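We begin with a single chain expressed as structure tokens, specifically the form predicted alone.
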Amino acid sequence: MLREIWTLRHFWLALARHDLKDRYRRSILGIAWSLLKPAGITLILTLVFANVFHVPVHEYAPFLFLGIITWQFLNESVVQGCNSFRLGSTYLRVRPVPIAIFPLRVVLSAGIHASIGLVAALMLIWYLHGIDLALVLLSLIPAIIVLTITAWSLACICGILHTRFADTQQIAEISLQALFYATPVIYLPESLHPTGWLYMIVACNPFAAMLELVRRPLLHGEPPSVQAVMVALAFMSVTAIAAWLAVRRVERRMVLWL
């Protein structure tokens, strides 16, 4: 299946390119919104929460910006992934292709947005603190692979469920909203009480571990903790296996559901 997906790479790359063009058609700023939106949210939240958490602005702003672009990538992959098979129904009816291509199309579009934000974050952190490029590359490349596989797997699972149950997207949005507050996107993990219930949730939260994969090398100049790596890899493996089994099970029937 993966070999066939790679063979059809020009097809799903063209689909992702078409999605971006269609999304920003008649927009004055175009794809620049993928940077302006998280930057604007970061600016507003920094003005509020930097004082709440008693953190210097030059430390909190990069922390928050990295959290927002990473979370938006995962959120967009899951929510848009719910409609990925319905959007690709025309192609599925014409020619049998691996159905996992269509969630990948969504993840690739979200990844382009996240990549623009990540480059901006690298420039900001380099300007404010300086960074070790060798460590960043050695740490970020595996982190990006883990995030991409996880997002692709979740998009496949949600897309299959949404094709059968139309309420899936609303449930996913509510669940992600709850997870947002259980994940240290806007608050520092160090600000939580070590014996509190929220601290325990964050410690076991795979999304918090994925944020650490991105944040720690850039903000602290050190590799992520072993616990974060193990939690992120375990979650990636579970979701990837579940997605693969689900895709193999419904691949022949998907066109009948659309």
Given for the second form:
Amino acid sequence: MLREIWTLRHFWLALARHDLKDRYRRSILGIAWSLLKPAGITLILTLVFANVFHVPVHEYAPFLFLGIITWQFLNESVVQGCNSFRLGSTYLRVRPVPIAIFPLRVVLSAGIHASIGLVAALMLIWYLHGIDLALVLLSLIPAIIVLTITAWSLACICGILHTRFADTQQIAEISLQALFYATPVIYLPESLHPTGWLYMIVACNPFAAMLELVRRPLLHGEPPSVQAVMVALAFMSVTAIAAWLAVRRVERRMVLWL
Amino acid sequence: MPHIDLDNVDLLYPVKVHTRTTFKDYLVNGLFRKPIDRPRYVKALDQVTLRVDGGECVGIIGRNGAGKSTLLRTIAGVYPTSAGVCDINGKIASLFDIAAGFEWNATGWENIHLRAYLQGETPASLRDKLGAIAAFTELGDMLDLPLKCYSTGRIMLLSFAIAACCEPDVLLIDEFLSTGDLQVREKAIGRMVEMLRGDRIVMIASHDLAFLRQFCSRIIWLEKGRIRADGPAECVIESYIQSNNPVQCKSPLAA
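Could you drop in the structure for the form predicted in complex with its partner chain? We only have the form predicted alone so far.
And the full complex, kicking off with our chain again.
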């Protein structure tokens, strides 16, 4: 399966490139728009929550910005992933292709969008605190790989469910909304009481672990906690295996259901 | 040399109405212990056996819903067979549905790249063919416009150009050329004849019997998913016309 996906790389890369072009063509600001939205949200939320949590703005703003772009990447991958096979059905009717390329297209497009934000975040952090480039690259590259594989797997699973159950996308959106509050995107994980129930949820929440993978090295200049790495890797493995099995099961017959 | 070899191929097609439920339905039906609506199937292909060799131009005829498109899509590998063996040797290009396989907001050039990559081209192999594809389409500067600005005939010519220039061994065409004007058709047909000389296979499903008579040496007549006749074009078309004889069922147009 992976080999076929690789031989078709020119195709799905061209699709992702087209998606990005289409997305930026619609706004005059172009690529700047992909920065403006998370930057705007960060600005507003920083003004409010830096006060609520009593943290200095220069610490809270990068924390929030990294959280928002990472969360947006995962959120977009899952929500768009639901529709990815329906979007790709037009190509599936021309020739048989490995179906996993369609969720991959969505994840890539969301990923490039997020990387622009990430570069901006890096520059902001470098300006505010300075960064250890070796540590950042060493920890960020594996983190990006883990995030991409997880997002791809989730997009595959949600996409397959969506071809059979028409309300998958709505359920995914509601679940993500709930998950958003169980993930320290806006609030600081340190602000939770270590004996409270939310603390326990956050500790086991793979999305919280993935945010930790991105944030810890960039904000604190140290490698992510062992616990976060374990949770993120375990979640990635489980979703990847589930996605692999699901894709293999429906691959040949999917075109009949679309 | 390319060949197509189908042996006792069956294809069960799920009836669309029943394919998609919601989690909500599942939950509600489960609560009240209602039986879940099982999908129903129709037999779109029924024990189809055929062999086509290089250099043959085969026409496929039959009434609406007889399985013409399904047969072509099964040969292309788009549809999975439910039973039987499907052995195809050669690179396939397919022209099924005008709308399929294009991005409507993308320009002609972008779509040429997309479609060619889908057919297995690489940027390096495509570079030399771009000129030929563009010339064949006669679209000129139109290629810089998004596809949604094109007429149906132009889109047809574009997909034909891409399919033909990627040098397939097997070309599958489903009721496709009828959208083009006379000139476009001539051009496409010229290209097909050229391909047949190189020992390639062309299969065309169509209702245009005069066209099939002219270009196909062999006709397959499908009825309810089965092969009713397979033989020289003249004979099969003649008996097809006989069986659909309009004298017997009084046509409202004749009144």
